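Below you'll find only one chain, the form predicted on its own, shown as structure tokens.
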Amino acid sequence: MSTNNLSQNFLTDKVVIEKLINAIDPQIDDHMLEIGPGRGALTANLIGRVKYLSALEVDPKLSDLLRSQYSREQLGVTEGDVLKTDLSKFGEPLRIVGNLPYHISSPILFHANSYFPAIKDMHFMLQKEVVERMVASPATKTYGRLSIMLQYRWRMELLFDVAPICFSPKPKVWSSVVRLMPMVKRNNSVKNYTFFDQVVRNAFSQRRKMLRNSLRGIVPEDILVSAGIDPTLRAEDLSVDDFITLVNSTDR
């Protein structure tokens, strides 16, 4: 994260940082980017578990601050916002890591998204509010496009809660940790990934809606039908495979 005025909640708790390394499993040869390294916490952990470590740090006083403490030849720091910066040159496969600031982690998660076929593997420190939804099963009040978006595409588990007390300044909020693996091949893909986001992206933006009205101008009613779904069910009813076989039984 970033300072304060960042949305700023640096982990301090030894007992949790040791724990997220230990799930993150570093190897030497990894390339590894952290994302707000902040004020080092995981850095200082991760130095030494890989040959070279990459670290994206939006606030320029908490940049240089890394740089004075490691080499360049073990820590390379970029000084940027990540939802503006090209993740492939960090090099392939990639594993990310990182405690994500609260205000910014959807957009961060669709960002690194973007980028799933370059990635390995990645862990985020996270608000448990946002980890219930990524994981989120269909007909739950959590469930919806960020859960579908990302189950579309990785195989996610929460790993383990951790308390306000564990940073400094304390947040209001608990937080988990995640683990997002790749999916190496599903049984069913959609044929139009740009089409099947902008279904998804309308079929929530009015989610106490039915399908026939949130998807009007874009999925007509008989294709609906033809494709097995109800017309009057809302969208946090269908699973990931059906709105794979909606977007699959249109012709775009």
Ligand code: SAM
Second form
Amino acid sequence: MSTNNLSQNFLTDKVVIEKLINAIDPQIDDHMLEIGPGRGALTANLIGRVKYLSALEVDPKLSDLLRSQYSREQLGVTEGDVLKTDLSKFGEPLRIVGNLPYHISSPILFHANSYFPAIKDMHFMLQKEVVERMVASPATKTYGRLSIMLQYRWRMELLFDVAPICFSPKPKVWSSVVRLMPMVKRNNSVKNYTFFDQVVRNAFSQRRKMLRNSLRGIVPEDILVSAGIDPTLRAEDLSVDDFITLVNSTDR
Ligand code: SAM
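In place of the form predicted on its own, output the structure of the form predicted in complex with this ligand.
Up next: the whole complex, starting with the chain shown before.
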């Protein structure tokens, strides 16, 4: 993988780094994992605030650099691809932080989402447009599978925006910092999470199609009707609760 494929835009603005660390508010006994520590802009400010920090970095040069800067008692660097890493090995309840590699931010969010019960919270710097998709409301252009699958489990808050000039090299896009806190208790939950995932995936894989067509073969039209959902609506018209009701109306 070349450096250019790794989204290596390093955070250099000290005010932004401080704001992000304050938002994370590290506590000495936290089990904390930093994804993509890079040259250590955040790492340097987390070390000392927590007794022990885990970091996961795919670039061997950067992993070696970090290992040369800190003792093993302070920092555990795992060299590897976050998408292929079992996050449960970093302890529980886990706090995950990172200025994420933007080219794979959605896959990272879905990967982290699958460790839901073991995660205390997450603070990420992401492309602003991705954060807008995460927190989007129904019937908007940015609302989609990412919004639903994350909103089902997390309370999300866009904390602040960050300009390209705060990084080196400068990215082409604006960034935002987002906090994800687990939803302690939902009023409404799905009986079959795997099927929920499949329904949302199918509905949005053809988001311009009516639900009766996009869900053909997995949710019969009469089930849509009995769940109180107009089969001529499109995926983006349904709230998270609508999807839950729909999934629970099936015999799956
Ligand atoms: N945290 C640093 C900072 O704020 O300056 C670097 C952030 S940079 C946007 C993203 C970092 O993620 C880079 O260090 C890059 O090498 C690393 N990275 C890219 N793809 C990765 C992957 N699949 N798994 C783990 N780390 C990855």
